[in-house]
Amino acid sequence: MGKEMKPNDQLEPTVFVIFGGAGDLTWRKLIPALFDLSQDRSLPAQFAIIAVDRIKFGDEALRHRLHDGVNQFSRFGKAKAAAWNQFAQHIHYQQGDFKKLPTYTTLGKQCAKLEKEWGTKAHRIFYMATPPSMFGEIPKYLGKAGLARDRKWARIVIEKPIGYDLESARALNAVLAASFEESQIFRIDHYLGKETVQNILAFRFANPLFEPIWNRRYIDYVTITVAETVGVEHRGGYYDHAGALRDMVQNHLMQLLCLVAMEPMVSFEADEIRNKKVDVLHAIRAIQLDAISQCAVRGQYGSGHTAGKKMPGYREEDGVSPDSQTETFVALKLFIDNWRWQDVPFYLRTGKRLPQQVSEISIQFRAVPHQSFPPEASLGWQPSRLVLSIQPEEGIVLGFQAKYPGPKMQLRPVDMRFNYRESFAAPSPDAYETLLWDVMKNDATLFMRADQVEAAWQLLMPVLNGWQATPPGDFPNYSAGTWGPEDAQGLLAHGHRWPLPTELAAPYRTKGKKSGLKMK
């Protein structure tokens, strides 16, 4: 969790299997997390990338691809030659169908010819960036094929979607445990490769001024966005058949409720933390099908502006069906029955098209109990809040009340901000970098265990089910550009409120130096 990549850190000898390794995964993420990677000195010193598709493709063509992924997605910027090519020369391509067993004991040779000219054992991470549809055929031939035998040397690494549904994600679970260890396998989560997500342990159990009032005592309520501008890009086809709730809310927004609700770990151990994720699932209050829209909200979006150009609605673009009712948006309102959290909501939230970028957890604090300043000292009072932003920039912000400079009681409200980029020299690794890197170090903390995954997906299976029984009539409901349907904001109670997103600019300067508060 949030470790630093050193240099002198002796890595074991590895081989990185990438299945689908000519396709835009491994073009766009994982090739540039792993030459960045290597520019930290944080790859093997005896390291090889087999990338294995169906394509016709010859080692200095997937190279000269790859190179160009480099350019443009590594945080280091265009590679330079000497660099690339030292890096470059550890990259060879296997062409191969997925479903035929002679790719995967062709594979098997090349790592038994790899650990022979190296004359040592090396870890193998088999990586699965195909379409989903692959992910319950691959295990089954590298398990009859004897690569996953050896349980402390093979790995094998699965992307999102674990299933569409409870019933497929338990079929596809049961599949990599036929051939795979539970402690084998890594189902990988970007988000929670995030600086940000994984400073949430760090903030909540490392600094015991906030680990008193993290409850219900104190806590009126939490709100969880992950917003994005963006439509449905080239993804169309896939997300049609999934839509916003599988894509986003089963799994990143479930994490990161995870990350703030859990209790107090008794070490840092993997699988310490990882159940105590699971049981806030666990304690979650069940979703009922006759009070779905009491705690549901989805929305789709029709045609409108956003930064100021005109956007097409979600069933004119590439891929979507022109009646489509799949949803580009979810309100989700969700009560954790523990000591900690009960009655205490949680807000979640997702959507495409919408005004900003934005994924923040907001934990709103209860008000005073007594206004013991004059009405008119405070009316722009309002209660205390905590925001960790996760994008678009990475930081924390504590809103509190202060007294406006003069000689009258007038209180207004100020921020005290932290901001990474600002605080640390040090440039945030990628997700996909600090993920890999954890995978190296058969470090499992960062990656969702069978249990949890199927637990998230209980819980949402009454909303799945409601709404699949119960077509949307008002699909299109809300415009590119705005905030969602007008529902979620019903969705609140009690005169809670969507926050804006929190900016987390530059603070407010004062001759030349930086100030840690600033008046909104």
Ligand code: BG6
Given for the second form:
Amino acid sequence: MGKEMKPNDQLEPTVFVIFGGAGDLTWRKLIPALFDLSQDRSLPAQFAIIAVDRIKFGDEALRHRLHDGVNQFSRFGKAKAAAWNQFAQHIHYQQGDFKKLPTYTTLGKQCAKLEKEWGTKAHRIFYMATPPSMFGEIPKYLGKAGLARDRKWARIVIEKPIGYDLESARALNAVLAASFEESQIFRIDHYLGKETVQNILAFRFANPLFEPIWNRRYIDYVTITVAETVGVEHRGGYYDHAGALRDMVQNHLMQLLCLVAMEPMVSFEADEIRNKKVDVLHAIRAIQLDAISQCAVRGQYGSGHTAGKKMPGYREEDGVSPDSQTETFVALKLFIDNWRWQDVPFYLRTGKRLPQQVSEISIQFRAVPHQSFPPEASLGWQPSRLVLSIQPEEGIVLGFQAKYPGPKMQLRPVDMRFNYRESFAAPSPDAYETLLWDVMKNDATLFMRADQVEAAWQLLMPVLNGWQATPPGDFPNYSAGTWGPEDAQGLLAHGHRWPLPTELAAPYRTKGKKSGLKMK
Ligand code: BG6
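Okay, that one was the form predicted on its own. Can I see the form predicted in complex with the ligand too?
So here's everything in the complex, that chain up top.
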């Protein structure tokens, strides 16, 4: 590391190998995150990045390209020349075919050379930032080249999608397990790196206030919304073979569900927390093949308007088949069969080209058991609701009833708000910064374990199979810029609603609005 750079003393020497080092993920996410860590004193003193890819590139050409990515995506804005130059010295390029053993033997020699230079053993992190078709190959070769052998010093990182269905996920986990032990495998779901997602645990288990009422006795239903305004952008080719259930629900939404529904952990050990999450997945009531329409709704956007701009329909996007049957919207109704949650519906929905980009969890509490106020006092009365707002606003809002000022007893809904930006001076790191730092620290808490991935697939297989067997007759069934197909309303039990996004900063941002909590 360069002289002026401020290394982190807690981290041991590390070689960070990126397969797919010339690709989009490296450019857009990994290098900006590593660069930002370097600016925050969060890289080890002895550190090197080896980018491996098939195309011909020199060190300088690659650094130039990665510099451009950092300028666009770093949390700190455009990189200062001196800071970039120092960081860039640590990036090396190795051309190689991922399916040829010499790529790996050369890599092994390169790692050994760095260790010799540093006079110490180094952690070797192998990050697969490649197309998923390589996920089954690279671990095999790492194994053959002897690079996976050292249980403490070698780690492999894999991004979702982990498989395409239960069977392929099992097969992929088996390939990984043939060369690496589970403790060496880091499966990334970037939602787990988000501050607000991690805060769910802090909120629930660092405060005695809510846990006693976090159950079927007080909670009526839960909704989890992950809405995007974007379409499939440049990823039509991938997305058209995946769809929203595989792309978002199997991983990100299931993770959120687990964090909301899990039992308190006994310690902060990675496996203790992961065990509690897997317990939730195992307790979710199985979806019956003949009852899919009662618990799952799919949609695909047609053309429409987002923020006043005309948007094409999904079938007109690049890389998408003009008669595609792929879903860009999913809504699910799930039940968790255990003492805490019996009969409390969990409604999940996610979609592309929805009207607003928002990820929120809404906990709707039950009504008071007896309404003792006169009927005229409670016009517009709403039961309490807690919203965990994940993005773009980051915070928590609790909506409850208060007395409206005046001689008469009149109740009105009001909000109590916690907003990250206002409460903490420290900015939130990008999810990838958190996750890459954890990989370097060898802390697997925020990563998915094989059994968790498989349990999530297992739960969703009836829906995937059922949908495949019965193609949708009505696609596209929602317009870009709307909240998805009408049928998503039909999933809700009587009196339940999909909430409109909470305006976390409403009193500061939107003048004259009374409450941030609204129902559709
Ligand atoms: C990815 C999906 O995992 O998550 C994308 O593949 C999606 O389709 C993205 O857009 C959403 O992530 P975020 O962090 O923007 O909510």
